[in-house]
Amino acid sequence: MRLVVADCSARYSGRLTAHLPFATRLIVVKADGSVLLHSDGGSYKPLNWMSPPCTLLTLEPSPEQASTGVTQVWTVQHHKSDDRLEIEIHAVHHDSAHELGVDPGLVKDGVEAHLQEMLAAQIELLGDGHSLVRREYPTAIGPVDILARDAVGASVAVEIKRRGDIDGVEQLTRYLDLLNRDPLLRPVRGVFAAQEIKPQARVLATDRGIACLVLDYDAMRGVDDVDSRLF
């Protein structure tokens, strides 16, 4: 990676066509030929940028650009477009380059978990006089989200998705085919819960008994942050 702030500026044609006037700025050159031209403010996203794959060639201003004070002209071109990025540098503060290897890249942590943990300790979202009887209720085909009681003592059968898609639809219902075979808990009810659920989802899920749970993440986490405040 090469990090470079000079006195620049450019020109971009591709899907539009746009200018960045003179001023300074910093010029990022990634490994894989890469680069953004960042201000000192905006946000994330670069003023402008060429993404890979591309190349950069660095060439000798014309007699006429020297003139106005160009020492020299990036231009990076993309592969597989027509996209071209043309830098005219000026005056340059800072060079350097650095070796930076492979970026394991970022990891979401699981959405899911979070929402199991917050319902369950919220349990009551599911209706009144419901109490929760265990988190990951161990089933042959893998652990149900959440299993409940409801005011009346009968067992509920949870399911947390982040996007309530068919899948967990069937997912849930081969969970509650089983449930229900156990004497012990049936009549077991489902409820498919997710932060957001696909129409679709939703026809099958109430076509087969299945109620439907939106969860509000933020109010949930709200709940959870009152909670904790009172320790």
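Please give the corresponding structure for the form predicted on its own, as opposed to the form predicted in complex with the DNA shown earlier.
Shown next is a single chain and nothing more.
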């Protein structure tokens, strides 16, 4: 992982256009190729980012850019789309690289862990004929919650959240990119499962060919058992 604190501005182009004015920011370049720009606020979310697969090139500024104080230009180009993130660096205050190694992934507890356990036991909720391969299927960036096979034997990767938002869809997208590189698994389709899925997350998932599944926690636990009701 590379951490750079720099005075910079940035422009994102492609499926959307966005601009970050000049300011001091933290730029994170991860081993998977992703590039994220952070401010000193706004919680954990980056101001802008490029997800892998992508390529980062460092270029000399044009004469016009140099005249405004730009010392280098980072161009981050996505491999599968026209999306591009261009970062104009004016001054670098810190630049360091750190080898973090392979992360074991998030160890889930509470409701998400229970949802994963129950969905694995009730894998037919994904559809008739589905079978469980394993829970916590490992990838280079952490384990995907469930790997299953559908009625025709095709691979299905399931990411489970309590509340499904855009970050969860992005996480599953990264898993799918890695899993689809394995000739023994591909093609792998994705299912984003949660108790509640935000509209923006559903739109993004649909755009990426990922199915959405709303999980009824009480029904899966057997709390809401219609057959056991007196009235």
